[in-house]
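First, one chain by itself in structure tokens, the form predicted alone.
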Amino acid sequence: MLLGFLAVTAIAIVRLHNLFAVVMLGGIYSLISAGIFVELDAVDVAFTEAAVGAGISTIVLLGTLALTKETETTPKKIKPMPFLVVLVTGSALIYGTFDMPVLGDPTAPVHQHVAPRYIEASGREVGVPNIVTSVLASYRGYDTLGEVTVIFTAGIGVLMLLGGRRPRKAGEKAEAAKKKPARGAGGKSP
């Protein structure tokens, strides 16, 4: 049911031209994705998706929307090549899932090798009683560092984009020149 809601939301996002509605539906899309992650027992990923996807991204997009037009201009001619690329890539991804074990299968490789090792040895090897913390901070430490670096870089990029000076329009430049005090001899104001 959640995947159905996700598909309907994605189709609505593609079809709408009102950018405010697109931003709001993007937040809903992220919340539905977070719900799917909770259903898959990935609560940490769901929390990140809800905070970053539905929270921060929506705020940044609303801020950006204040600097742009309210509606999207659509091209008059629809090009089939992007749709074909998405269709082929999606088909390849779906084909790749046929070799995956069924969700929750106790004979899957992850349940035979990786998970038992973490459960049995993480407390002894890392010294942290919480298994999730030991996995994220120790076994997958470089991965977590990479994720934090990406989020930090994206945040700095957004701040630079939003904090930059906007170019003045012709009328604003003329008014700013009139308000600027005239300089006297020696470069000092009178």
Second form
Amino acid sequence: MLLGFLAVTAIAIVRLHNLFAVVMLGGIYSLISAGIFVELDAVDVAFTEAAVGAGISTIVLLGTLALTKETETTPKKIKPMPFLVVLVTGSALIYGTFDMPVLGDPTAPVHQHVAPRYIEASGREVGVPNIVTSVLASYRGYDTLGEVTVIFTAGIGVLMLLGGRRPRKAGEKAEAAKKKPARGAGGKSP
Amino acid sequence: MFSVTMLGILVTMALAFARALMGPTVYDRILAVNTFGTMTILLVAVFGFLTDRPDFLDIALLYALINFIGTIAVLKFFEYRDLGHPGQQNADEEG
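Got the form predicted alone; could you also share the form predicted together with its partner chain?
To see the whole picture, the full complex is given below, headed by that same chain.
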């Protein structure tokens, strides 16, 4: 049912030309996928999807809309070559899914590699009750460290972009405030 | 009991979804998205009870917060055509 909603939303997004409606439908799309993730028992993924997809990206897209036009200009002719490429890629991907194990299959390769060891030994080796936490913080510690470094760098970059302008603005205002009385005094004295 | 509730929520979702798709005016769509968000919150909560995990309620609460902020941002955009607009009061004071 939810997947059907998802498909209809995607088609509607492609068909609509009013970009405001498209942004709204994008929010709905994220909410539907969040619902699907919850039903697949991936609550953390669902939460990220709802926060980023429905919350932040809707707002960011609206901010973009404020800077551009609200209706889409589309070329009316359908170009055959890109359509063909998309068709071939899509069918190749669907063909690839036939080899995948069934959802929730306990004999799937992903559940046979290191997961049993994590489940059996993580309590003894790491001592954290939550297995996911022990995997992230200990078994894949370097990986997590790299991720944190990337996010930290991105945060610094954003702070520099946002905060770089503020002191100058305050300085300009202070200069302007200084100039005003100075100019007035200059006008009176001669 | 919870299954019936779930079904009702799904039907409401379908109705709100139809309004978002057809919606002649922008306000229809905004309201439909807001309703859809509320329905997602209820869906998550009911799903938690359906699978005997009431701790899903916390997640549903956080969804509610996000939904609220999103709706406010959308309405502010629609009122002022600009997300960085200072709002009515400040604009009057400056002008």
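Residue numbers count along the first chain shown, from 1. Keep in mind that what you see is a predicted model, and the values were worked out from it rather than measured. We call the rigid core the largest set of C-alpha positions that still match within 1.5 Å between the two forms.
Relative to the superposed rigid core, V148 shifts its CA by 6.1 Å between the two forms.
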